[in-house]
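Heads up, the chain below is alone and in the form predicted on its own; it's given as structure tokens.
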Amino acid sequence: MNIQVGRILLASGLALFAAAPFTPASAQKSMSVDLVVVGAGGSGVSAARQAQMSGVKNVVLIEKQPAIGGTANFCEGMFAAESSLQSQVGIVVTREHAFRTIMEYSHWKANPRLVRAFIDKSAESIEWMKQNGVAFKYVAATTPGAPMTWHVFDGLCKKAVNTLAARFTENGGKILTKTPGKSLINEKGTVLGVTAEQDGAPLEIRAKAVIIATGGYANSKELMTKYTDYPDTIPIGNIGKDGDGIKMAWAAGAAKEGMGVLQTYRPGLPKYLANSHLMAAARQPYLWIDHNGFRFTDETIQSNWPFAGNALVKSGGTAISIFDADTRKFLETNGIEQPMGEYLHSGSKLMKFEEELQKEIATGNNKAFVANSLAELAQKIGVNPAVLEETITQNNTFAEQRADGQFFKSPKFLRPVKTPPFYAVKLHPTMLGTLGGVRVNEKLQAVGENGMPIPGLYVVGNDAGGMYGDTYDLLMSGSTMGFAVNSGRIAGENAAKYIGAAK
């Protein structure tokens, strides 16, 4: 997604399981199929449906949660270049431009063969989604000035994934929820199935090939601590993403790639919806300071989430957004200037700000503050009053002169902090998921340290490394959901060829 903003900020993520469209099959000790896909998110469902359409007759899709979709339940659209929808409205984004943009952004740390395969498949995948009953609303970009590659689904990603899943089961596919994969069946270097657990009992699924699509390791404290710069990054819309599939592939001999790359999102707080008025106010690009009271960034980078995440981690992991009564009145009367995805557009008036502010203050979490003087505000947020006063004086000078003499921020977003009461909201790094783990080739085969594929094993979506360098790329809007669908489709097609060759 790029799994995009949208519904990702569901309070604790528990809404993910509100209505499971599939139920566990009756407990059994073993089964034999042609293909097993581990994980029923955007990439897993795409892989299963594509394998089925490529002629694999007996496909089972297992999911450890009680409902399918994973983080794809919260995105809005997917990437494509040279699609029919772009052509219809005169949008020109060539495959060459997309390839060069991705590779140059990553400083050529991304896997070029994988990137090219992803891009080349993207336009076809729009037609494939339509063929499977998925409709689109429009094409846009999520970052100002970025190529218009974001193909937004009618009903957003959750409806798209459920539509694909319905087509899969209508055509004989089987989905087993509450059935986590535990390990791969590996015989003499060839993967021949999965051991799983169903209703607390072991289940052996023998298969001719396995596709891993478990969605990364955002909820694994162990892996986050070992591989990331800021292990306390807040996972949004992720539940049970413990790196299960990644560890299974490693145990089978797959090499590591892309560990530590996060799908960083706008700084925020846990348990806030995408349409939160408190968060929308705090995320406006006006004045952000670090935990010592110093300004640390051009605040407009919040529209390019990975940049904002990187700057926030480098500054120590805490941003404090500060504004005054005049700015609050402006946001309530005129509305926000920077949109918050599809849920609060530019001009949305923040009439629920006071209600949400008071609720947050009442929690005692010390994340939101209001004060009648800057000295009082400094005391509440825990910074040196002299430093805060100097920072705000400098900010007010920049606002008066209509020129940011420090970080060259657009004058449009220079607002003074003069009129009490004064407001502050602490923000922390957040992410929509992790973006790597297992080294793959352009066929989405898992490969070992020697670069050779592991027979029978494919890895897709957020479990696969190589799509990004060291930083999530928001320039190609919709890239993570796009990669979920396209990597799933590529794996499904190649698994079908492999299974055919194995007969």
Ligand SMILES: Cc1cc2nc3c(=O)[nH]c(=O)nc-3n(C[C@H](O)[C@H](O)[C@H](O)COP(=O)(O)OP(=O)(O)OC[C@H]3O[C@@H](n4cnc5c(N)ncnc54)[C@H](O)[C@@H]3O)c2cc1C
Given for the second form:
Amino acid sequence: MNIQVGRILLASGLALFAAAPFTPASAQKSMSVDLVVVGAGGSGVSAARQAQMSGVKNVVLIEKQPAIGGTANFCEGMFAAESSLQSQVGIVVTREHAFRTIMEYSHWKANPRLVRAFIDKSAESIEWMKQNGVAFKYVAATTPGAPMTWHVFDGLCKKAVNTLAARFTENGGKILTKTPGKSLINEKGTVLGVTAEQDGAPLEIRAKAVIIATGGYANSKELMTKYTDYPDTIPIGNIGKDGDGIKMAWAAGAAKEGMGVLQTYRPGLPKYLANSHLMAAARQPYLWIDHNGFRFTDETIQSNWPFAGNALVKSGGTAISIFDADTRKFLETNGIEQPMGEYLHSGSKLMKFEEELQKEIATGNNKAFVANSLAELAQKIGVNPAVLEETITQNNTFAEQRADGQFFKSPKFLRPVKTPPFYAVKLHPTMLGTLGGVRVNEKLQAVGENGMPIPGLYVVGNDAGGMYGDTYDLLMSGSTMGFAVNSGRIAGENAAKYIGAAK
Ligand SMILES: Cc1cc2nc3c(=O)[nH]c(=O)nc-3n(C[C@H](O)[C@H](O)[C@H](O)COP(=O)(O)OP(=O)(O)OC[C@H]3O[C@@H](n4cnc5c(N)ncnc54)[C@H](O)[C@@H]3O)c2cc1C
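For comparison with the form predicted on its own, provide the form predicted together with the ligand.
In what comes next, the whole complex appears, and the chain from above leads the way.
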């Protein structure tokens, strides 16, 4: 192992050795490496493995949680354009098309040089994954009509990340879990390592360069309140995402970019994952009303989660999904019409709906309801009964006429609400993470307000800004894990050059 775990230093500068008795709690361990990567999720593991493959000998990857993977433990596939897998099955998505789509969707608020670097690397990253023992299952799109850019991993992203991490450690890399990075060692404007914490004691990791990959700020009340339109947006699959890396980079002089952009997901409730039958029923694009009882969107918007998130926030943050006994029976016998990613395919029968519904009602959280009349339902969900009745009468007319006279929803999803019992589930904005924080250039170097790179500092994945305008882009399926992997790899290669290790 190439890591040099150094002496334990007292604050006074006296040196003791690890085995020495009476070591005070404040004792500081130190180590000296070539490169430290902070955060062992999708981007951090990719960065560490790439740096190693690019010739950096002593790479240490530190992780706050007891296990690696971060949000990537939940994801399914990554973006690529012009990949070998696409061409094998006749899918054509050119880099030019991907570039124009991303830039136009963002109204050219995204960073074009960064976007171009990401797209250009993406096909090669599929080969790089394969070279590292990672397999893919198929290529698809996450939203209807989008180009097929979502390269779904065999064993999903969790297996991919663990496979990369195994290659990294087999080749001499070191992963330290339960080791949160705390601050950057910044000497005269050059970043020379990280201070971290291990077992409550400070750990100083001196390095020639640092890559920050801490996955954003989805769990930071402070940053969510300061920078986002709906601070109570429910984070899915995120824990301990306190914006640590973003704050560390800002403190070192990096500029802000992309704060407030969320990876909004389908409206939902806390603690429910995409495989929940209760959520799948409520998320079908049938009839959604706002907290006042008015319909506020073409419900099929839910298949384009970023749009659904925007519409929901604009309407006050609560969507009440309403359906009747006939629809419930349809979902149990025919199955869902709107799939939930890889978790529940189209046609999945919601046999656990009743069990999950009763459990949710029993929590007393007032999020799921069943009633024998519309008046009773209105009272339970706290909506004016006359408004609810008018909305439902209108919905039933649209269903009968097979035409949505309000928001032009596809008639396929117009279902009447007329057979009791009636069901309602309250849904709120959710997200898979935050997307942005630190301004970077196309080499993934953190840059200051003057646009100049901060020597020794790279920021990747969800901590980096510049990939999006004001809204997450689902047109390029798999773009966030794709960005994690590609930004990580680009940073790893450039850090290797900076350190002077590049092969
Ligand atoms: C249910 C779900 C499904 C998804 N599906 C897809 C998909 O199919 N395709 C796609 O493109 N994206 C998908 N995503 C999003 C994707 O997982 C993320 O975009 C990606 O994981 C981001 O990578 P990251 O490295 O920035 O963050 P993460 O993968 O979250 O990694 C960050 C790591 O940093 C650690 N960390 C935080 N603070 C510190 C600290 N101070 N010190 C040390 N470590 C720290 C965290 O614990 C974590 O391990 C999905 C997300 C969810 C929740």
